[in-house]
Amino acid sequence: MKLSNFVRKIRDVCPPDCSACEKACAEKMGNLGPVINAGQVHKAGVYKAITCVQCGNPACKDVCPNDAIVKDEESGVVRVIQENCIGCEACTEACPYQNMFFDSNAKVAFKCDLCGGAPECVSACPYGALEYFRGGTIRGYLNDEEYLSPGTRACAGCPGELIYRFSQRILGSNTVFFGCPGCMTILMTGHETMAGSRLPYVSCLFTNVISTMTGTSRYYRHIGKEANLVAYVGDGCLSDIEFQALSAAAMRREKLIVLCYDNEGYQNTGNQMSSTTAFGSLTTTSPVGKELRGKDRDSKYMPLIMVAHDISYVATASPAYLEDYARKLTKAMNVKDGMSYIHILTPCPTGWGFPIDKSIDVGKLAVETNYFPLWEYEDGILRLTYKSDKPQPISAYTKLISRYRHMNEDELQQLQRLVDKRFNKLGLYSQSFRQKEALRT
């Protein structure tokens, strides 16, 4: 996994009659350009801006016979050194995204180089549809080695796989994973005689993940060995079946890292309701019909429950905000006394009902609507790590997801009130913790 800086679409608001990004790019590039295309994709009626993604292993660079294409190690930007270009056009043929271009008059290849770090297309977009993603800030958290096997057996679009792969790159080789039956088991155990990862994995039952980790931790302490002991399990395990053992280990201040991937249900067995399933959600055990309208109560908020245990570190995270998660997981690794718990919202395309290419969009809107705020609890202080300047209504989130489409206006308003109540409670906790800290100092 090599993360570069690149321009990405962050909202589906690109209209068919706008070409502001193209015009800004053409003006910046002069005779060469534009290198961004704002138009209809594959004649399917989808409009979006398309530009170079600054590939981790750029095919254009690999085929260049004269070393005219380079990738900057710091920024990840792929550039053409036009003085070295011999005009063979091999790069334009090799680019799988058709984002390499050739000027037949100048006889040189050209492409997006992010305008030296300030992309004109982003600032020119009047709809806020584009974002300059700085992957370079994330790379500093990552080990160079890839531990998870190529490909994936997870459902298409599953962000749980992204988080698992990303977590391994941060945690490094001195790590032992623990898990139980669930969506990610197929990644963690491997297939037939082939391991899923080059990091050790202990397969447990639903009821003994934490106790198995505790025994391992005690043995490691006995032999003087230090390692990251990491649980990567779903909400069904931690919020329901395994909660007693989790609570007891938190009370004993066991030195464990617990990562909960929350897809808000028992998705591995067919989308049954769990205690973290949101109000109004349609699941196989909270159906919609004459008698029921989906889940009829609010979800259990596990992160605050773990704060009540006063453990060393608690945080929430999202695959849509990887730098925020990388920083938080690094903090969890550095905890020397007691448990660290990170609760990660992992939207499920299969169980929730949204297109497989919308997982990050759904995750982002969960944060932007305050449905899933990003915060951390550290040294007795709770603070938000991201706060939207203009929170969107919960309907902006629910309209992307089919399991909410039965909800009428009154039900959406009830969900909005629940979201506001939880967010305000976080604010009160944060204020209270700050006041206590001021009295202490």
The other form holds:
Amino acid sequence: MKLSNFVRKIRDVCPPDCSACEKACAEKMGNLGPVINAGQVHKAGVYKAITCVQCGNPACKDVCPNDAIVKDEESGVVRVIQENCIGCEACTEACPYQNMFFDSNAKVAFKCDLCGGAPECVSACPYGALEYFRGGTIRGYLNDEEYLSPGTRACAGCPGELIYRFSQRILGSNTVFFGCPGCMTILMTGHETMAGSRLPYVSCLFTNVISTMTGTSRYYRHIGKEANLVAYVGDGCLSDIEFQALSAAAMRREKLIVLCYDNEGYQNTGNQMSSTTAFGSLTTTSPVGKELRGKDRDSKYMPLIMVAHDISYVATASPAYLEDYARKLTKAMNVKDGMSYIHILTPCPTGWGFPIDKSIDVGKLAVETNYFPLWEYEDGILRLTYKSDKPQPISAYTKLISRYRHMNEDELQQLQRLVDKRFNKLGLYSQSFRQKEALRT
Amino acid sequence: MKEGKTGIEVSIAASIAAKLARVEVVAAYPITPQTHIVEHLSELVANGELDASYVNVESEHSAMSACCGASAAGARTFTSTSAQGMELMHEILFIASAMRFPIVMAAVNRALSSPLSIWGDHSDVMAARDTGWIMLFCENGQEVVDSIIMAFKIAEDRRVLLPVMVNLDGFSLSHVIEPIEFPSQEKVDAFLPPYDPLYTLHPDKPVTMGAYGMPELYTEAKYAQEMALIDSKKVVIEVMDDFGKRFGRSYKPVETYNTEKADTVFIALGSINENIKTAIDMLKEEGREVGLIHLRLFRPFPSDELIAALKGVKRVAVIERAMPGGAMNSPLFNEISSLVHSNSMGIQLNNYIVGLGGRDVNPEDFHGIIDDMLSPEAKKETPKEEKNYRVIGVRG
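Having seen the form predicted alone, the form predicted together with the partner chain:
Now the full complex is given, and it begins with the chain already shown.
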């Protein structure tokens, strides 16, 4: 997969009369005219590319009869070499996103070239609505092939589906997936005689994913086969009913990759409370009533428990920080022996209660409020992989989510204390680990 | 292993049988009275005498799961358990049979708690009898060794592909030292070639295992599985015959003892059949002719063979080492009763519960059972009570 950077909208804040981006673009482009349309920027959803997406395999380049379109290996920019352009307009027809333009006077095609790496539209926006997105680094981790079967039966806005697809693209074809009844089963298992993906998959029980994988892993080792054996299972499975088998396999240093999609509850059965459900959360088994106001205790923090097992690699990840996740999953893949465990917070619009287009925002705020810090642990060292410059209060996160809506000021403060406590503990861990490392070296 | 018979503990012999079968993955969790089997297997692996992966799982639940994962990848897989262990792996027993994994398990039968008991009876296997496994019961140590080797051949047959449970009684069989003849490795290899799986789990040829069975498909899937289990009897007989020809010890799904002259017979499972044979010999000395029908195959239920064995029989005492759990009769009795009545065989059937939690069963107990069967009370055709069985030797 070739590199691909582009300009995207990151905030839905455009006032109706603003066209600063289009004006800046027009000024830059001169006679040719702008390649960004303010009206369309206003309409576009968050995280949408709003100029040329600089495709990995550009359709415009494919159809050009005179090699006038090239894709720059370094920057990923798709460029029109105007001297070569014969004005046939095949490229404007071919572009599925209507991002190739044609100057009928000069008889040449033109398009967004990202202003040489400093897009004018981004810097012109007075509201910070646009971002120059460097997708290239993420794409570098991905295989070309798409393994997931077309269509999705996951709920609208489910980042669990995003992570599954993305993980498949990183792991590649030498992979066997294992899952169990839960949200992602509907994607992983397929339907009747149709497979969920082009990768082999074993549908295990809620209680025996890791132990089943152990058998496969041992036999592979016995006959000298190498493959990624990957569990993609939820928090209810790993933190509750499968915990014993997970802990034992971790102790035995089984060579497995365990991916936990944490949607903080039994979401497939309709939002019941699990061990990772956060304090205060309203679920169908921790309701809000006269005696109880949501979950009355802190969540079980699985990733640190896995650190206590001292397995080869432990990390936390978020669908809002895909590059961070891609790097971590790649590390997990390269572990020579022993278990890797990645705990991924996958906000659940259906169970938690937030609009389906806010999954990524919620995921981002979980990290920005230190509610779900991103870190990794390997070779005895714990290290934060992202640190928010100015952590926001937990209320910035909870206010987006209806499972916290009943919480009063006291309760929110209590949640804030729990968040701070966990974050400080992580800080201490990483500090003491650093000191240990310093002593060693 | 030297030629001829060796005096050896049956548990150790069972693990040697697994070694002779060249098992590739063993996943097991220790539980009394199964321990000596898995201990010896670990030793064989540790000493390099058995080229297999031994997984020290943390529970029987994980033991059976790991066996499933290994079998899915194409491994010849073995495990062993007892009592609570079998209950803990209960849900996985269904997975192994439904996903058609030819796993072999030595089930060292033991009572279920509570009260806590580590001693033998058939409560464990009777609670697992409808899990879709082929079930063999062994009378002595030689039969344990031979059954384990035959079990792999039955399980891995393309017409079968089902797991096999080889049942041996805890302590009264597992811990006794018996003279056992071990077949040579060459002969076992010729009898049991390497496992050639139909489907394996590997990225080279992606498959989905254990997919959804929607209401439109589930019945058909289960029906197909049930038919495979029923049809496996043919293969069981074939394998037993082949084994007999090659090794000189022949087995049948149903065997009889002294039934030629007797119109009263016992039917039982497992090592208690040796006690019954002793009792029959003693009765013979008194001039009383009583027979035994020994069920070596319990699942699939060998109906045709039983009908043949029951020809001319007037009275049957079904001996069972498990409580009926609120039913009118114990599980084996219900099967026999169903067979006898649906074939209008007009046989008097009586049900006796014996030897629970390792209680000794003496030849005299069987004398008492025969006397009881011949009493006018026992002849009643229609049971009038909810409890249509007697518990031998129960106090209070």
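Residue numbers count along the first chain shown, from 1. Worth saying up front: this structure is predicted, and the values here are computed from it rather than measured. Here the rigid core means the biggest group of C-alpha atoms that line up within 1.5 Å when the two forms are laid on top of each other.
The Cα shift for residue 419 between the two forms, taken after rigid core superposition, is smaller than 2 angstroms.
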